[in-house]
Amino acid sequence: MSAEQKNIRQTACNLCFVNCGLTVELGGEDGREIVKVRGDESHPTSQGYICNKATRINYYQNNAARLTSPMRRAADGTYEAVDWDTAITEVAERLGRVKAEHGGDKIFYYGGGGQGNHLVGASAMGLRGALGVKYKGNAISQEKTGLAWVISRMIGGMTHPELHHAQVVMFIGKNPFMSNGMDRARPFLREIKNDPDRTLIVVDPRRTETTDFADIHLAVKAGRDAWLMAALIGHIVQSDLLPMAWLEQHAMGYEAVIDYFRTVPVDEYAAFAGLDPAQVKETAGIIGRAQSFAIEEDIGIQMAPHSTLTSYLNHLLPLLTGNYGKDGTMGMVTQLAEVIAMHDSRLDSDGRDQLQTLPVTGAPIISGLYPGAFLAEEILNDHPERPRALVVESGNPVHSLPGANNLRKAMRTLDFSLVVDVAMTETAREADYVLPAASTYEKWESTFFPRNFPANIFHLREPLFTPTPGTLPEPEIHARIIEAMGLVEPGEFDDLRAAAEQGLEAYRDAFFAAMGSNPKTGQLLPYVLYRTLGPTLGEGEAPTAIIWGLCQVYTMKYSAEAARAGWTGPNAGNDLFRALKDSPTAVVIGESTYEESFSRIPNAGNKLQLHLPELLEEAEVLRELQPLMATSQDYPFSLVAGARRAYTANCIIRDPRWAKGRQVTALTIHPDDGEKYNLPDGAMVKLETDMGSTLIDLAWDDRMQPGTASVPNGQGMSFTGEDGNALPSGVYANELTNPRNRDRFAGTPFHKFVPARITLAETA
């Protein structure tokens, strides 16, 4: 092998949840630069496809913002570097004190895995178990918990919409041409546009880049998606396009749903949504008569008014029309671990879910996650049950949650706060202690997002580089804190260590025996695996021990699916683990069937549950034809605070120089609004909401819907260049968003509809 070939490695992108496979060339003076990025053609799902974002991952890996020493906040608010031994000792003492004085349930946790960085989330289960943490939140809980609540009750398992095979496809709140968020997004859009037998429907107020490929663009008014979806369902029901025999066989609760939608005023709803009723009815007819139909929603509606109700309607549309468990519809997937866990409902006699809640604010807990929009509120009070400490890992809630200033203030009132991350993020700058983690590409990593059907994959990725000096992988940080707290007796797990030395088969038997005999094994599970099995796996490979545990559970829980992928017999879990460690690209872990999409539904008779009484009752408010959120004379624009553009990356890349092109961080409005309000293209303007104001460059965009405005996500992060000077990085949008504007069921914030005012900036 040539020296040049030795520098070619396989890995995956960490900039969106699809995690396309990459082939990267390493170089630079010290060999630690990612100098060229291509798609990995051997990857089973991305098959060589990447978007422009992936080509810029070196800006994530190598930048001046990397943190290389533990940082302790002094009394005056400044930070000083300390050594690791001091940091671990003091962090353990501070967390232990909070636990002893107030209880582990007063230590809140946020984060645990961003995009392609998920092993921290699995490893952190051990630390949370050690601390007695009860309440956890993350980015999912301000986006996907409404969706999780809906599909858990309707279907009972994570599904994959078969967009690539469906005759009719609908996107709502999603612009995959820019955001990707699906396998091979741009090739898919080209293929469906060129196929006369297939139809693409896009629901979006803006004429997005994806709508250029669409057969039907439903340019709904901002914040009124629920009326559109109700109108579509209403017309299908009222036109008798339902597969009644299929519903009788595979669904329950459909009678109440059909009765309700027989009375929906389709024309009124369509018009209120800003659409021609004739276009809505034509679209509904296409869906109702389709041989197969698949719909994909995303945060464009999951962070918008009526978000949970809209997710319910989005799933009623395919399920009422029989588009489940057959080719080109949706199938239930198996995953090595669920990023969006299924919610465990506690239904009363009327079928309503009795949700668990946070102790102070009563915020709903869905899929084990509290909604981040309540976090500052939960802290800023004198309630005896309020949080006293916060641990944040691989997350930046001060930047990403609404009402950033509220959370800044809240963190400073806590008894203790800890951040573990690769940089001094906006959240880290409010913490008592910051511990520097190795980057995604400096440690074994993975993502738990894949949800392909029928064959699903998993990609365990070896590091491209050794950890940056001064940093540690999160499993090592967790282990050191647990040990410094004195939670493990000397020699307590020596039997497991000895078994690990004998090989995976011997370890498996000893491990399951220990799970039954020592409760601490389960409480500290990731720690136990890391410290006992981990050292036997090879240099730097100890963090993969948690994947060994997941492989055991997966091959037992989904034995039939795993067997179809080749993982059979008593050593199936070990064989799968070895394959994941040895493969430079993703591995097929299981193959599902359409029959299992029905047999695995946990509801009575393995039937889909279409009647969710809380949400069908909530649909009644639509009859009032009043928007949940509205603009006004004072705030005439609906602002999308965090739109997907060509160069946005979910706050993962802090260096603003990664983004190419003109006006990449500008506020955009329609030219008609520019003329109406005397806001010239290219002007500096003042953007105001009820939470604050900022100055920003303005750009006209005729793709925008009049009355709407947009700023990109992932902007406004502080970054200092090599010369010591701060670089401009756009607007910190979440300083302008109100955390009290949130979904009443899931608590997800309305980032995609923020009433705003735009005026010319005053000149000196």
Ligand SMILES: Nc1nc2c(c(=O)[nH]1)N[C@H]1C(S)=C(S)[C@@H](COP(=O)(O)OP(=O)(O)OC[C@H]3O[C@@H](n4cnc5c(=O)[nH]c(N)nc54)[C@H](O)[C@@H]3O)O[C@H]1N2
The other form holds:
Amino acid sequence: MSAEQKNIRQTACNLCFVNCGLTVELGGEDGREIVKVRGDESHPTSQGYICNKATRINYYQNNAARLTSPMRRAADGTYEAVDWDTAITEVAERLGRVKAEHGGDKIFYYGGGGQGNHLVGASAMGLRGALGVKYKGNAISQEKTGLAWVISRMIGGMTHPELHHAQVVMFIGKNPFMSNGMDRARPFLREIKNDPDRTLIVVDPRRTETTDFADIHLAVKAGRDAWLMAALIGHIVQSDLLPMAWLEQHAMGYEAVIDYFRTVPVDEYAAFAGLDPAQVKETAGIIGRAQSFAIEEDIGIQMAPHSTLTSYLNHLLPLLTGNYGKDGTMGMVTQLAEVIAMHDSRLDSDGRDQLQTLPVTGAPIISGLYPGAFLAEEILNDHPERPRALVVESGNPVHSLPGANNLRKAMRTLDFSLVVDVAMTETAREADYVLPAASTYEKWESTFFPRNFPANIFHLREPLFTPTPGTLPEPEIHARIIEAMGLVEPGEFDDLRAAAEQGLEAYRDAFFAAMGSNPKTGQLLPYVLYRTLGPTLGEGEAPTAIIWGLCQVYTMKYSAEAARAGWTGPNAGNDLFRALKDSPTAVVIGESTYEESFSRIPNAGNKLQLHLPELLEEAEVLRELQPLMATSQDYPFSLVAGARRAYTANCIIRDPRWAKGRQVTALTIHPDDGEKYNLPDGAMVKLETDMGSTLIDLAWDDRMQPGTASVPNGQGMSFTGEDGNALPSGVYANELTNPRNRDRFAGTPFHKFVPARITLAETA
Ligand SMILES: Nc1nc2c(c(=O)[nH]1)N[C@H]1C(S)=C(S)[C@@H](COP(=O)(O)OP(=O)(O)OC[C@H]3O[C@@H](n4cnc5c(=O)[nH]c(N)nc54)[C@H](O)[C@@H]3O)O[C@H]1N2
Ligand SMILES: Nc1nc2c(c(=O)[nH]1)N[C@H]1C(S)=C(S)[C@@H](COP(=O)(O)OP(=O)(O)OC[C@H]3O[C@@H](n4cnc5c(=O)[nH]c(N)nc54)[C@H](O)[C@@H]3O)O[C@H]1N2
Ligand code: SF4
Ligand SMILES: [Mo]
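Form predicted on its own already given; the form predicted together with the ligand follows:
Starting with the chain above, the whole complex follows.
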């Protein structure tokens, strides 16, 4: 059969933020199933690579949890299906009432996209503008805001670590063999292992599938990375391995940093981090002498004690050693839109950032996001400024934020709550209204994740299927709510609509004129694009109108980079947009140079800022050799509440049958602990924290560090199979995590260090 007869299509995987290009075969009943999945060889960065998970995406697309009708909570707490017109009218009325009585800033927003779908968040800008929403949060603000704060201030732009080119690579709290989180993770690991001239260093308490490929495994004690990183920097400084002329030319603030690290007790810190000082010093020497060095950190430290301080130290290591803006280090990227927006700091005269905060709890707002760990606390009080409504889209915070039960309670005290999702999630079960979205494969989609260098890409994907009956793409949901609230006059944007009929060139001119003349154009931007340009784009293509807007901005803001990729001249934005729509795989949108990695640093001298006073002061705390989080006699284990395993994908796939293999959901501990505490391999155990307890199967795993325990992420979601029976799926980790255990700078939770007790379950 030919490809067409077989219905072979190109798309991307939505199970992690790498979004590998896929070639899929559609089939099954009505051709609505994804029956075969391969890597797409023509994708410019994934180049045919996929991991084990992509072949199972049909479990996301087709499953018994999919919603097919708007749902409204009745007084008795059950949900009844209502038609779209009723749902939109009532949702608009309820949101309008909160806005009128308390102000739009009391309507909080959470979510806006998962691992494979960011057009919901882009479109929601229009809804948020219409409602006057001021505070938004999402998964980024429980993992990467500490990092964002650090790199915004040190570098001022998003960077790409050149892992595939660097002579020495270091992963800190990242297990790419399982979690990917980089292009072509497994081929990369094989290549670097087989290359005698390159070195892979991995910092992880566990002997992971990634450390199997490492030349150096620094098996740090859980939660003590800050001491290890300080020791590494300390040794490099104290051995005079610094490129002083380079620092003078490209950096500022390094003198204070160097002074500080001259006095760091390297051996003591290394030992406190659980490591042999000789190994730490040898590693520091390798880094200090590397031809090129690149790092990538991930949630192993971003969700651990001292996370923001550790992110700072992690980035000092390459920057102090001159590993920036040259081959094999890191380069500054240009993106169509930023997932992690650069944080706009307001520095006082001492160079300290005066962070904006949430009105009730004073939680820090970084990169425009509030930390989700504060959400329940912000709501559960009688402060006049507390939030009164919550809109959640493409996020499952009751499952993914620490302290699930607090957030459940908080949602029930709000005046109004709305969830827009493809499935009846744990969060949806607490909401007043639930609106069913078309799935990621049933509408035009894309993500803003790509951050490649020198060439960056963007992949706008056409739908594989029409929307499941009863569902709508989010831009249509947003537009209907805005209109039902009476926020636009009939005919208000007719001129733009008429211009769109004449083609993209005429539309561009009319659009920029309207931006100047009607302030609502900007306030409701995605809505205006959707309703004026959208209808002229072809069947089902209206949601891509926002991408047209982003293409205009990108080709103007980064004209040199875009021109190098061929997007040049007065129609550059339109040409790029057409290319994105026409290409079944990712398209190169711009090419940057190393020179631009410096010239785009946003300060007068284009210099890297190495001195962040709050964090250098915080580093003083390390001298006391006191862990920030500790185990105790009551809670002797430090639990990793959510490790990436072969078959976990956040909350994206609810049907637990997608996972293959044994022990996919088990709690793991080291065999020595199993013997010490009399907890046999395979036993049913009780896992307890200060927030709750649960029963779970235990598995011994000699890769674990003694004293630590681990459960996979994304488990414990409710799922009822076709036969009406609920299927079990492991530990609901966030019923056990405490939202108060969070970073003092960014508010990111310590999911990697949850003090826990494990005992044999009582046999009834
Ligand atoms: N299979 C799979 N892949 C995924 C996802 C998924 O759900 N499943 N989710 C995606 C998402 S959203 C993300 S953010 C990434 C996360 O990707 P990763 O951060 O790589 O994943 P984790 O397994 O959570 O944590 C990484 C490592 O941190 C280690 N660790 C635990 N405590 C500490 C510590 O104190 N210090 C250090 N240095 N390390 C520590 C763990 O042993 C683990 O090996 O994965 C993405 N990829
Ligand atoms: N204890 C603990 N908690 C964690 C973690 C951990 O390791 N341990 N990991 C954290 C990390 S790194 C992350 S990234 C977060 C992830 O947690 P969340 O931010 O909650 O995101 P997802 O799990 O991606 O869930 C996305 C939701 O989007 C829905 N969805 C899928 N497709 C669509 C669509 O097209 N439209 C709409 N409207 N909805 C859709 C899914 O059904 C799902 O409910 O969890 C965090 N929470
Ligand atoms: S690495 Fe795996 S899960 Fe991530 S996008 Fe690629 S195939 Fe999907
Ligand atoms: Mo994440």
